[in-house]
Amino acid sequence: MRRYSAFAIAREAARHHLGWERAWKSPAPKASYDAIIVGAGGHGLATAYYLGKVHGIRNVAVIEKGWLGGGNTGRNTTIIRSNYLQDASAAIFEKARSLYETLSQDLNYNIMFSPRGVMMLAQTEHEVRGWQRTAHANALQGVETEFIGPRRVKELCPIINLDGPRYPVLGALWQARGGTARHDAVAWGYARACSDMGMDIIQLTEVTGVRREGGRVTGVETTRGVIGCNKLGIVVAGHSGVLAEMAGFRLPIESVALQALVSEPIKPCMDVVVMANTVHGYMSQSDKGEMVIGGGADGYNNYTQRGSFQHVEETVRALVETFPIISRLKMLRWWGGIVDMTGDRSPIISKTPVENCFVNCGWGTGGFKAIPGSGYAMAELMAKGHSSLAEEFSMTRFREGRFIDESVAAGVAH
């Protein structure tokens, strides 16, 4: 693979930019890998790239029934924090925040990421206790942040509205190191590693049955015949109970519908990301100008990924109130993502039933914020047998009543 560099594209300017190659090779599935990680999404290349940067794993496939990136990975608001009240949650989202700030080194490839700063607004009284309680487990954990006053609010974000009529802004949690990232290059990025260490990344290929024998996977049946493997991992998001019933389980999630919206573009006029919660909003602005929205997930059920006027006016109604500037913006875009559900509403990394099978799972709206964090303990179990960060995510947490309640406590109205 060459190196991306500012001399390589001086290179490729002079011969009129036609020596680029390809950024991940297509190649056709073999007959079997020592690991099929099933779903190219961030999470599922992040895994496989850990996987051969960290454990030397490399004889590996990463299966996609769509196209590279195409699921969640590229239909998020970007945010990425860690500010996460209960310890295990806080530990897989700084490592993922960590290693967010060093990626495009790591990868030779930009991310675009930009430490602009999460800003998690208290509206309430409540939320100011909350927050603050927060700001003290965070500070335990080794996880910067700060809960700040009003007047802080306004200096970090002049176009809002401190003093609304329902919900005036009366402090927020600051996190001064989240911020955003393209959540499009992350997969590319990622993609291209893996393909330079020799994995071979399948896409447009469907996963339709899990094979086993004697409680042990021994590989997967898909629209281009069977491949054999000696692990799997079930990375697909809000397919994951459908992975699962192939492979024999029962997962504790369900799938909703998260909806998201941009604006026409306009002059830069907010440089932090802002997360409202009462009203359950959030907003920041992207390189282009647009303004990136996103709200609560859908209230039932569904597998879709178009957006709804019902829900799209909901979110706006909320955000008009504490940044009036909006008003008037146009909508330019808006559409879906299947997000999987827990009932603590913290993510699945764990064996399963079957042996050599494993499954991560069940982020909710904070996936992308995790996923470099997520594919390093899923990497980490499936190689070892066992990892720190995900021990606290096992499956058995649910028989077991060793839950980690992020329901209330990750400050998102789910």
The other form holds:
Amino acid sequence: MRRYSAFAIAREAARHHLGWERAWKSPAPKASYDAIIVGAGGHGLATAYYLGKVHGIRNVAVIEKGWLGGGNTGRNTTIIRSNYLQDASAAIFEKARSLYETLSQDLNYNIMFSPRGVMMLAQTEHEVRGWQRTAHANALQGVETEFIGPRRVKELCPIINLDGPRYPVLGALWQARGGTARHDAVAWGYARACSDMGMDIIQLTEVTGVRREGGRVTGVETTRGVIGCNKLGIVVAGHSGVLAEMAGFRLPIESVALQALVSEPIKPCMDVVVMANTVHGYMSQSDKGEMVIGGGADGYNNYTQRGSFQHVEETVRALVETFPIISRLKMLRWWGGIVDMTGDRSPIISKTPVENCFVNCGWGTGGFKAIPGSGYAMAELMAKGHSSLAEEFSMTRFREGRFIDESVAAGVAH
Ligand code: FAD
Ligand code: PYC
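For comparison with the form predicted alone, kindly provide the form predicted together with flavin-adenine dinucleotide.
Below is the whole assembly, all chains and molecules, this chain first.
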């Protein structure tokens, strides 16, 4: 595949942009592969990419029932940070954040990574203590964060109201190297790089069954027939329980909708990301000028990828005290994605009771930021049978009581 470059743009401009190649191929499935990944979201595509790039396993298919990046990867609010509390989480999220820094160059695709800084507000005394504790933990983990006072919060985000009557801003956990990236571009960049390595990305094809023989995976049943494989990676977020059932085991996952909305575009007024976890809302400004706003997860299980009016009202009501300017904004659109939640709000990257069948899920409300690190770890686990980054996230932790409690760092009310 030809590299993207300033020279390529100039060349194509001179010939009316008629010479661009398709970014990825859409091949018919082969009879079998060394590895199949189910789910062409960010995590599935990143897994395939690092299988090829790091481990030289390139006879790989990524099977997607819809279009690539059409799940949560294309529905999220793109916040990237690694300010988690537990060591295992900090390690994988920091690996991901650092890979994001050079991902555009690595993939030769502009993912528009914007390290604009992320702050998590402290609006109660309890939160002040909580975020100070996280800042200390991060210092030990080698993750750069700091606890900042209200004056610095106001300097970094002038539109904020520090003196709300219910929840004044008492400080914030600040990660200067956190930020955002263009979510579709992350999926598209990985897809293009996978296709370039000769991998097959098979869209509009649903996996409907998992074939096993003697306790070992042998292939998948799909809406386009049976496809054989030596190794299978299940990376389907909110549908993980459905796929696990096909493979004959159960996962401790609940599926709920998480919603977000964007306003009409306005002039640049906010160049950091702010999360206000006490009131359950967060906001950033997109490159187009829209205010990107999200709230808490729905309180009931469902598989409907839609937003709801009452959620929009609840989220805006929660944020308007801290950001009075949003009271006069018009909303452009709102939507929902089905997130996969575990009991300790940490992911599962694991072997399963079926030999050579692996699962990566449970990223819940916070998996966009993890995509490169998660794909890196999952690929290592599939290729070598072990991965130090993934070790703590085995599904056996729920049986053994080794929880990795990140319900606060997840930053979104559940
Ligand atoms: P997905 O992108 O959902 O990919 C899974 C794919 O599997 C889908 O494309 C689906 O079609 C496919 N699939 C399912 N079943 C089958 C089948 N039977 N056969 C074939 N394919 C199948 N995270 C952050 O870090 N920061 C944020 O700011 C953030 N904001 C969010 C805001 C919202 C509104 C939502 C919904 C989520 C947010 N998240 C955020 C979470 C993040 O989006 C997810 O954790 C992450 O995108 C999950 O990626 P994935 O690749 O695992 O899943
Ligand atoms: O995990 O940072 C996060 C997040 C923000 C919004 C949804 N998830």
